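This document opens with one chain alone, in structure tokens, the form predicted on its own.
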Amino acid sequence: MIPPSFYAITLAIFAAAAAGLVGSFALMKRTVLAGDVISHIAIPGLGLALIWNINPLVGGATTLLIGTIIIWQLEKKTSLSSEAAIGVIFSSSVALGALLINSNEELIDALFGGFGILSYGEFTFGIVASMFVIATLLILRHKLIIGLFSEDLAVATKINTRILHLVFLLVFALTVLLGLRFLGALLAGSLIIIPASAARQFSHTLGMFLSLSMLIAVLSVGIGFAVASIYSLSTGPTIVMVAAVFFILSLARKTK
């Protein structure tokens, strides 16, 4: 029989990969942060679907989803840039996260991760959605870049930029939701930054930047399972430590 851990740490694994490629693309759109506070937006959803006694990932996705679509349309309507439209969105979020969340054992799952056992559909949720967000970003690739160092090229060759840009926010509430689970929602965004952080030091070319970010972020969440397993550790916290001492050696190596 194969153990319930082994569901938990495979879907991790995709989910750091999907997380790994996003943050290459978030970094050098120079919006790598704003996955630390797109995953804020998910605790009201978490709060309410405490409340009701629902699945807490469900409620995360829906405000996640409200959100991302909030961001967009203030984009798009204001001059708003997307770290102002996206800062706006934060604040009301964790602000009514605060009021719906009152237990304290609630509040550590919703920050840290930990929502009871991963059921067969959240598995199966979760690896078709990691190599959606995969294959998306990869399919994608070129008009991200295009429309990254000129709007006008893009423009010109017929690329919907507000288009392509929704499609990335949604791509990247969904891998924010991925780590939900097993990070929460004050950890879900390091999986986005730092394993990119990291890459960006190591590479020279686009390939390996991308490949890079995916590799770290999978041995962060692995090496992260393993040393949170010996010793007894809260899972999230350990994975992003590791992210963490990946990124002081890329530190380490840049300097020499």
Contents of the next structure:
Amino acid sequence: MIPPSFYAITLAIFAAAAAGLVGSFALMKRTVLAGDVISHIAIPGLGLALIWNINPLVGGATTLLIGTIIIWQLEKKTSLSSEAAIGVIFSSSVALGALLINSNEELIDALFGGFGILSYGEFTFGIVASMFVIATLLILRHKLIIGLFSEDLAVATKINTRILHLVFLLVFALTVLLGLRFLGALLAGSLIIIPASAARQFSHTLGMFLSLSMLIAVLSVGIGFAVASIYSLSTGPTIVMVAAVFFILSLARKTK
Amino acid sequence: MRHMPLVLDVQNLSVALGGHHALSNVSFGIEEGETLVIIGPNGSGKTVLLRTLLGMLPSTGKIEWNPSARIGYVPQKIEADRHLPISTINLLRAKAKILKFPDSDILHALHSVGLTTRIAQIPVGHLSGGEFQRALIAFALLGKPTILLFDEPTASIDKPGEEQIYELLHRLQDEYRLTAIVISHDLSFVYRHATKVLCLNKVNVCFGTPKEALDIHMLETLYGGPHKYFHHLHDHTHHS
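Since the structure above is the form predicted on its own, I would like to see how the form predicted in complex with its partner chain looks, so please show that one next.
What follows is the whole complex; the chain from before opens it.
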């Protein structure tokens, strides 16, 4: 009999690899923070799902999709008002989520990860979605590279940058959804941001940056699970702290 | 008189951006192998014109490219993010993969602009102004364009580097038999290399060969009053 934690760890490692890869592109595109706020809009979705008694991830996925499309539309205008609008939408969605989820325990789950035992369906979906994220980014990497270097050159190379950016944001949102289960809405973005930021300090070439970012994300999850089980800590925050240690080490190396 | 086919024919081109007329009724044509230099003061719509020709901006009027034209575009100085771990090779390979060119084209493009593979592996944010400009030209050359659109080739390069870029441009025109459209602020370049000149100030101020299109009156109209460009004009008459 395979222990339930085996499924949880396997899924977390796949999700981490996807997050590391998404993060490295998000860092280069400088959309790290815009992407991070996307995760906050999952909270009201989780709240509604708890009220209607459906799978929380279905609720989270629904509002994430809506949030992604709103961000995509707002980013078209680079005015201050649209940035402010993004800020207002996402902080108010945290507030709305907190109002919808009226049990403190469930609110903590939503913010920091939890939600009981992983079902077989969720496990399969998670693995497939992680591989989908990685494959999509590897296929689109050439277009993304030119696009993040210069919008003009991308257009001159016949790349539809608007659609490319939408696909990227959707992949980003899917990665957040993958992290929601074990990291929660507040920390789901951190496994995207932190390993990529650490990897960036260690690497000089694109190939090394992408692989190292995935590796650090996977190591953070692996070590995080181990440390959390040895010292009986919450898994999500432990994983994020391990990733943060990698980041601090990378800073130390950079200053040498 | 030569009668080469028109590579590009533009008639009554107008572009409105945010309710303002960025360009009104611009007309010109360029024949195969020619070098058209676009001059004009800041904000006169030079870059807008290039971007419109590339189909990036909505416009009215006629833009007719010869069906056999393949366009290479070298944009104005890109503020390359120093922290981006992307090298010239990464960019060239990405373009080659997207447009399905063979890998051998990458080396050929690098060779044409005189960049070594070692320099091509350095992150673009760490290149010198001249190397960076060469990298952009290599990117434009990949895919063997027939016409090169060049926005301020020397905007961020020191004087000697500037000369090298102009020489490179000239050599590439011979090697690839390129037609070129170049935005320049440098009138000496106009006199030395342009076969046609287009003076732009939201409208067509002049168009023709440098000799017939440019005189002191014209430059005064274009730039408004006595101007340092007269020195270039003066220098030119002495040196050539």
